[in-house]
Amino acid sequence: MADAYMGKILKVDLGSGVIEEESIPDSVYEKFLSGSGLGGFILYNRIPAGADPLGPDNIMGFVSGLLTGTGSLFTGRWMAMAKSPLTGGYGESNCGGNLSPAIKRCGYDGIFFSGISEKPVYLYISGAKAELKDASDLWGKDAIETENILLERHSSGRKPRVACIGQAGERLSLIAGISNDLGRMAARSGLGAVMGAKRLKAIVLGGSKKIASHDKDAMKALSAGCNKWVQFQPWFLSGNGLRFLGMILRYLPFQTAMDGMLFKIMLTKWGTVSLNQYSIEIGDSPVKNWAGSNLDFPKALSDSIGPDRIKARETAKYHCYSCPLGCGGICSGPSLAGETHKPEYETVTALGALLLNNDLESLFLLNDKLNRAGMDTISAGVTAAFAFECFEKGILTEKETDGLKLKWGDSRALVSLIDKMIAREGIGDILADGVKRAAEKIGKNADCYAMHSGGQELSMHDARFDPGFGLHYTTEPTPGRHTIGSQMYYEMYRLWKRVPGLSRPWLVYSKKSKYRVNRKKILWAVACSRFINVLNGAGGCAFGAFIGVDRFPVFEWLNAATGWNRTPLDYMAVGKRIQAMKQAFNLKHGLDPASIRPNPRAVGSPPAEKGANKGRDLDLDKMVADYWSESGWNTKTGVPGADTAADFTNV
């Protein structure tokens, strides 16, 4: 066995209560790394076709990354995965916090749950002992309460780490997530509902095993070199200056390739909320359920949610495990009972500009409510915006909304609606399963306003600004996510610096050129997909990778940690294999990749008539066909070739 990975997984049958270890062959790690590669391998081979996502045959995994604990930086991400009840296909959610090293310190690279418990339980691991404990007293409590109780209950010895669900997961909301470290959320794919269906309230991990690294000196030198880039923090603009910069860039007919060091500087100063106004001005932020534009959320509205306003509420910076940057924050305020995690850009936009809501107090309150309930803030905001537009169009009336007048910008109505979604009361019971199912139940052409791709609510990056988002929203086995790739992401990853055969973008280029489909840009998208699978197999953070692989030496870290001697091309081949395996998972479970498309409005059909993205549309069908072709898949069906399938079944 190589260093860095533990070589074992823990299997927990919640139906029988049987807990057993399983050794994993080196060949699996060599082909899939650990992290989401290992998790995807287990799910693909062990969940039977047609399994009910909320039934006993579904397998729920918690995995750590191969680089976690090895001395590398930005490598504390953990992933949850299962068959998604939201999309019906491969479901995966990625989180920071502090759980990733705890999984490995228990001696495992992953913990996998099957079956359904008769009563609420949680898994507790301490030393060499793993056991299921009664969680009946925790059922009904929110995620923050649950974690605090479990931390106090198991306070003797090494402080444990906890992942748990809130009421949204218990009530099987299909947009429920999983909380760690008092509000860090693995939010996407509805995996909190899978835990709720299995009556698994939490996992509590208190192991103390050491995590090895093959070449500690090399790891130390590589991390020191990376940290020099991270600590570079020159004077930068104010939050209002960022908004003004975005306005200037909107008017220019050209743009420059994005160097991730610029975004790193923004992250260090404000976190992701640095984008709150900047992204509205340049057309990256969707507004008014994708039907509006920057003109509908101008400075007069957006100033109240500017990055400086939010930073003023920050009482301490927050660092995930092994992160030298610390883009998170702990905040307090009059609308909060105590402290809470700083809302992220995605949250602020989904519950702000998407609903024309500029009430900052409501955004802090909603962020805290949703984190406690364990509900995805992106999906919750998109679903609320759908309901507001349905109300505007007369599809929903006060009779259906339990008397709520869903008027754009009304924060009180929004808070009441979110409360109903969390409680599954009245209209909230319909909305708690996301926009696709809500539109199906409501009818009356409500699907026209349901902004999702393949059942998953779209993230807060507009494909009409960066067509790469639209392509990845469509082609990824877990659709609708913004964390995979885009043209801008490719610029920041700087993969051409390490991977032979990849081209360098022009330093300055016409904005119109972004919308012309050509092989070069498709190859960039394919490279992003493969690279993110390597990153997620390593447990790496995209924000670290954004400074560029020549500064964030993930390929070199992997070699130093394991003792392997692989090239970046070798690792990209691993990413290709993982991507095909996840696509094959969806095919195994009856999904048709050719049927997955974002709501037409989100890709400029018809084009917007005003604002930053005026007149822009995407030739999505050609982009998808070309992406499948360059991936080596059938250009009409998206089916990987038989030789590729054999690569991840005959291990």
Second form
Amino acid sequence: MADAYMGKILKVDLGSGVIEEESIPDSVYEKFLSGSGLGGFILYNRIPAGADPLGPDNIMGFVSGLLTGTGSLFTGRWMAMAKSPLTGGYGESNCGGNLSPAIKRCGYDGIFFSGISEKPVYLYISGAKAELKDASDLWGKDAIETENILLERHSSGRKPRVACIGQAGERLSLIAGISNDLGRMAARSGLGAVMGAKRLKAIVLGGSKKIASHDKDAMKALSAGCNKWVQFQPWFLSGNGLRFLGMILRYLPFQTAMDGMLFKIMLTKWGTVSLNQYSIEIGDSPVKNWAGSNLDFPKALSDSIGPDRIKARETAKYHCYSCPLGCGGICSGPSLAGETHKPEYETVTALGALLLNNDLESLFLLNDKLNRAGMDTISAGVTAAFAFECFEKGILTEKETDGLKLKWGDSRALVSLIDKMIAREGIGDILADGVKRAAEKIGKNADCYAMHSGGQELSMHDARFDPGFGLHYTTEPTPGRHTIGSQMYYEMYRLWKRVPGLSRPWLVYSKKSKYRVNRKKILWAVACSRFINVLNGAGGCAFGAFIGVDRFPVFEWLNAATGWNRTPLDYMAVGKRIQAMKQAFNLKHGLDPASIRPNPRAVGSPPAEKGANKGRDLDLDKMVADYWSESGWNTKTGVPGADTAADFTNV
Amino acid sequence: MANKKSHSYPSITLADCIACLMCVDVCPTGALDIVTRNGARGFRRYPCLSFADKCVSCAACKFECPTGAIFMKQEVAEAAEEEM
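Same protein, the form predicted together with its partner chain this time rather than the form predicted alone?
In what comes next, the whole complex appears, and the chain from above leads the way.
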């Protein structure tokens, strides 16, 4: 067995209570790494076709990254995966916090749950013992309270790490996520509902096993080199200055390739909220349920949620495990009972610009409420914006909203609506399952205003600003998310520095050229998809990777940690295999990739009549066909080639 | 219980610490915990020898640290003082 991975998984049958270990052959790690790849391999081979996502046949995994605990930086992310009740296909969510090393320190690369428990339980692992414990007293409690109780209950030895669900998961909200480290969320794909359906309230991991690394000295040297780049932090603009820069860039007919070091500097200074106003000005943030523009949320409105305003509430920086940057933050405020995690850009925009809400206090309050309930802030914001637009159009009236007047920018109505979604009361019961289900239940052509792709609510990056987002929202086995690729991501990953055959973008290019579909840009998108699957197999953070693979040496770390001697091209082939396997999972479960498209509004159909993205549209059909062609998949159906499919079972 | 004064304890140089918390994770006994402090890079959640009685002087934290911010000191009181 190579170093870096534990070579075992833990299987827990919640129906029978049987807990057993299983050794995983080296060939699985060699072909799929760990993390997303190992999890996908188990799910693909062991969930029967057509299984009910909320039934006993679904398998829920918690998997660490291959590089986690080996001495590399930015590699502490863990992945939860199951068949998604939200999309009906492969479901996965990825989170930082502190759980990833805890999985390995229990002696496993992953923990997989099947069956349904008769009563609420949690898994507790300490030393060599793994046991299911009664969680009846925890059922009904929010995620933060649950974690604090469990930390107190198991405080005798080494402090354990906890992942748990709040009330949203218990109530089977299809936009429920999983909380770790008091409010870091694995939010997407509705996996909190899978835990809720299994009556699995939490996992509590207190192991202390050693994680090996093949060449510790090489790992340290690589980490030291990476850290030098991360610690470079020159003077930078104020929040208002950054907003002004976004405005200037909007007016220019050309743009420059993005160096991720600039984003790193912004992340170090503010975290992801650095984008709050900049992204609105430049056209990256969707506004007013994607029907508005920067003109609907100008400086006068956005100033109150600017990055400096949020940073002023930060009492300490928060670092996930193995992160030298610390983009997170711990905040407090008058509306909050105690400390809370700083809202992320996605949260602020989904509950802010998307609803024309500029009430900062409401954003802190909603972020805290949703983290406690364990509900995805992106999906909650998108679903609320859908309800607001339905109200504006007369599809929903005060009769259906229990008297709530859903007027754009009304933060009090928004807070009440989110409360109803968490409690599944009245209109909230319809909205708690996400925007696609809500539109189906409401009818009256409400789906025109439902901003999702394949059932997953769209993230807060506008495909009309960067067409790459539109392509990845459509073609990925986990559609609708911003964490995989875009043209700007390709520029920041700097893959051409390590992967032969990939081209370097022009330093300066016209904005119009972004919307022309050509083979070069399709190859960049395919490279992003493959790379992110490698990164998620390694447990790496995209924000680390954004400084570029020559400064964030993930390929070199993988070799030094495992003792393998592989080229970056070899690893990209692994990424290709993992992505194809997830696509094959979707096909096995009856999804038609060709039918998955984001809401037309999101890709400029019809084009916006004003604002930063005025007149822009995407030739999505051509982009998708070309992407599938360059991936080696059927250009009409999105089915991976037969030779690739054989790879997923023969290990 | 062993005589703690005969053991060595980790001391963390905050100026070099990047708050990656890998030392807290690698500690087999839970002697290191996380405490918010005002270091060279502002208020952050830094590692701290909060439970010196649990420390078994294995130096795993020292070997895990990617920046060389941890060194081993003989006296627990001295180590704590150095950290401050």
